[in-house]
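Form predicted on its own, single chain, as C-alpha cells, below.
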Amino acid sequence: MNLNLKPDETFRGDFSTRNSDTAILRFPFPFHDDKYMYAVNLEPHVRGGPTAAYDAIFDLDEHYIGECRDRALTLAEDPLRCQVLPHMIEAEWDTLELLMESLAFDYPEHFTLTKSGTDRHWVNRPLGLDRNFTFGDASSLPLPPFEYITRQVQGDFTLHDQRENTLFMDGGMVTSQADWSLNFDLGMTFHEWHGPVPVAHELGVFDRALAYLMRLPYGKPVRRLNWTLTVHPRLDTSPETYPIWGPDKATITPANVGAHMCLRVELQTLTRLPRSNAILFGIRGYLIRLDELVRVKKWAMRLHRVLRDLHPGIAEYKGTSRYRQTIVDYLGAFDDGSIISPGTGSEQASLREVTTA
C-alpha cells in the first residue's frame, strides 16, 4: 500500500498541510443520513469500507511523517500526554505487538517485523528507525513499549483495564484529542470519562456501549465514527493548550470559513488484547478543510443539513455555537435541495472543481 508520504507539512504555526485529491476521496465522512443523533453505531472492524481509510487495520496516509513529527513536538512540550499506569505493562507489550504486526502486514514496503523466539527486528523506513529488541524486556527499547510504538502511528490510543464490572482508562498516548485531557481522565471509569457528553446518557447510549464492550471478544475488533469541528487543521486541541487554540474560534468569518474551518473525524477502533485482556482504543483523527470537503457534492449537501438541524445540546457540546450559522450559510451555497442517497461514500471517482470564495 503506497502512502505517497509528504515529507514537510505542519499542523501548527502556518498550517501548511493540505489534503491531496486522493486524501479527500479517502476521508471517512461520518454521516449516513441528513440528521445526526448519538448512537452506539459499532460495526466489525474489518478491512474494507466506504473509502480507502478502512483498507488497513490501523490506517496511515500521506500525512504520516508530519503527524508523527507533530506528536514528538507535543510530547517534548508536555510529557504527560503519554501515561500508562504500572499494572498495564502487559497491555503495553500487547499494543506493541499488535501495531507492529498490523503495520508490517498492511504496509510491507514501509515496515518490516522479523521474529525469532523473543528476538525482534523492527524497521520503520519512513521515520528511519531500525531496532533489534527482546519482546518483554523493556530495557531493550529506548522508550517504554507503549510509547515507543505509538510515537510511530497516526492517531491517539488509550488502554482500558476491565475490572469491577466496568472499564478503567489506565493509559494512553493522547496528543491530538478534541478538547479532553488524558492527565485528567487517567484512572476514570467508562461512565466517568464520558460524563460531559450531553443527551447520550439520557438515551442510554453509554450503558449499551459498556455492556457490549465488556463482552468484546479477542480477534473481533469493532469501530465507530465520531466527529467535531476545529478551526485550522490543528492536531493538538487539548484543554492544556486552550490558550493557544481557543481564541481561533473568534476568527471565523464568512470570508475565511472555507479555508480555516475543518471537519475533524475520528475513526475509533476497539480491540481486545490477548495477554492482558485490556481493550486498546484507537482514535485515528482526520482533518479536512471545508473548501476541500465541498468538492464532494454529497458530503457538502449532507453536512449542511446535519449542522443546520443539529440538536442544540449537541451543537453546544461540539463547540460549534459561535460559528455554526456561518458554516451553515457557507455550505448552503452547495446544497441544491436534491435527495441524497444513504451512506457515507463519496459516490465520485474524481473531485469536482468548485468556487469557494
Contents of the next structure:
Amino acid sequence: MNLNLKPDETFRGDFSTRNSDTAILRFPFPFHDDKYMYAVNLEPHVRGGPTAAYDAIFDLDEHYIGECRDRALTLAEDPLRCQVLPHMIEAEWDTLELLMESLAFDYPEHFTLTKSGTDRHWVNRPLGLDRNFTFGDASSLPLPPFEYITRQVQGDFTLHDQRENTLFMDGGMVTSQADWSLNFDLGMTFHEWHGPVPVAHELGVFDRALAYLMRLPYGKPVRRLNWTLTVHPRLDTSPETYPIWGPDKATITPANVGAHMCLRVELQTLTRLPRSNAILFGIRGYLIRLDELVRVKKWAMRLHRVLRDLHPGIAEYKGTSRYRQTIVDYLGAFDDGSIISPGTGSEQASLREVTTA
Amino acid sequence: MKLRIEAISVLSPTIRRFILAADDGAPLPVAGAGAHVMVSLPGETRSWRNAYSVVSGPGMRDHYEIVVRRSQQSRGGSAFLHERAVAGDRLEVGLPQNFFAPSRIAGRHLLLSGGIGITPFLSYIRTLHTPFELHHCCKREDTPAFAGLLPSGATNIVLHTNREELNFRTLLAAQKLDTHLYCCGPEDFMNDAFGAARHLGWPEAKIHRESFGGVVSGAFFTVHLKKSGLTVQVRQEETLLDALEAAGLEPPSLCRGGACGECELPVLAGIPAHHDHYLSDSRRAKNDAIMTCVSRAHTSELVLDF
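Please could you give me the other form, the form predicted together with the partner chain, since above is the form predicted on its own?
Every chain and every other molecule in the complex is listed next, the one we just looked at coming first.
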C-alpha cells in the first residue's frame, strides 16, 4: 500500500493538516442510516470494508508522520497520557507483537520485522527507526514495550485486564481523545468508565457489550465506529488541556463552520491478546473538515439529517450544543431531501467540487 | 488449522501425551497459561470436538502439547485418540482460547488439581512469575505419569495419592490474604475445595475454576424444537449440543464447557438440569434458558425455542 506520507503536518497551532482526495474517499463515514442511536454495533474486524480505511488490521494513512509527532509533543508536555499498571506487562508484549506483526504484514515497504528465537529486528522506515531487541526483555528497548510501539502507530490504545466478571482499564496510550482522561479512568471497570454516557445504559447496551467482550475469542477481533464533532483538526482534545481547545467552541460562525468544524470518527478495534488474556482496544481517529466531507454527496446529506434529528441527550453529551444549529444550517444547503440508500460507502469514484455559500 | 500428530507418548494405560505441529513447521498462535484448543476427532458416524488444555505454554510456538485421559465412558473423542490415532495423522485444531487465565494481580497462587484436571496448571507453572503452590491428587497407579509431567525436586509441588491427607480447610486457612485459589478436577473435588474456601470467607474474586465436560452423561431425554419443528433424542453419553449438531442443525456454541455463554437457548417447557457455570442462580431458577453444551433435563422432555 502506498501511503503517500506527508512529511510535515501539524494538528495544533496553524493546523496545517489537510486531507487529500484519496484520504477523503477512504474516510470511514459512520452513519448507515439517516438516524443515529447507540447500539452494540460490533462486527468482525476483517480486512476489507466500505472504504480503504478497513484494508489493514491497523490502518495507517498519509497523516502517519504528523500524528506520531503530535503524540510525542503531547507526551513531552504530559507523560501521564501513557500509563500501564505493572500487572499488565504481558499485555504490553502482546501489544508490541501484534502491532509489529500487523504493520510488517500490511505495509512491508514501510516496516520490517525479523525474528529469530526471541531476537527481534524492527525497522520503521517512515520514522527512521532501526532496533534490535529481545522479546520479553524490557531492558532491551529504550521505552517500555507498550509505549515504544504505540508511539509508532496512529490512534489511541487502551489495555483491559479481564477479572471479576468485568474489564478494567489498566493501561493506555491516549493523546488524541474525544475529551476523556486516561489518568482519570485508569483502573476503572467497564461500567465505571462508561458512567457518563447518556441513554445507552438504559438501553442495556453496556451490559450486552460487556457480556460479548468477556468471551471475545483470540484470533477474532471485532470493530465498531464512534464519532463526535471537533473544532479544528486537533488530535489532543483532552480534559487536561480543555483551557486550550474549549474556547474554540465559541468561535464557530456560518462563515467559518465549513473550514473549522470537523467530524471525528473513531474506528475502534477490540482484540484478545493471547499471553495476558487482556483485550487491546484500539481507537483510530479520523478528522475531516466539513468542507472536505461535503465533496461526497451522500455523506453531506446523511450527516445533515443525523445532526438535525440527533437525540438531545446525545447532542449534549457530545458537546455540540453551541454549534449544532450552525452545522445543520451549513449542511442543509447540500441536502435536497431525496431518499438515500443505507450504507456508509461514498458511492463516488472521485470527489465533486463544491462552492460554499 | 490442520495440525499433524508429531509424536504420541504413553504415560499410563489411560493417559497419553500428543505433540501437535504444523506441516510446514510454521509458528503456531500463542497459547497463554490456562488456554485450551478445540480438537476435532473423527468418529464412526460423526466427528467429535473436545477441548484440551495446551500444556506447553506460551513460550512454545513450534508445537502444542496436550495430555489426554481415556474417559471410561468416552463419547468418541478420547477413545479415538487412545485407540486409533497414530503419528502423522492430521487433526483440525481451533485457535487457543482461554477461560481459565491466572490472575495478574494475585500475590500468590494456590493450585489444586485432581486427576487429568492438572493439565491447565502445567502451563501455569511454566509461566507464573509470582509464587505458587500446587497440590495434585491422583490414583496411586497414575503417580509416575503425573510425576513425569512435573518438574522434579520442586518443594512447592506436592503429589497426593490419598484424598484424606489433603485437608482443604487446613490448607486454605494457612494462605496469605493475597492468594488466589484455582481448582480443576472432578466435580466433587472442586465442590469440596470451593466449599472450604467459602466456609473460610474467601471472596469470589479470588476463587477460579474451569470445568471441561463435567456432567456430560445422564438420563436419556427428548427435545422438541419449536422453530425447526424437529424432535431430537439425546442419548445417555452425548450432550444436547452434540445431539442438535448430529441432527444437522447449527446451534450457537463456543467453549463447549459451560463457561462462555454462547450456546444459550430459550426453554419453553420442561425443566433443565443446569450443569453450566454461566447462568446466575436467579436465571437458573427461572428455567427459561439452557446451555446446551453441558446441561440436560430433569424432565423426560424439553421444548426449546430453536
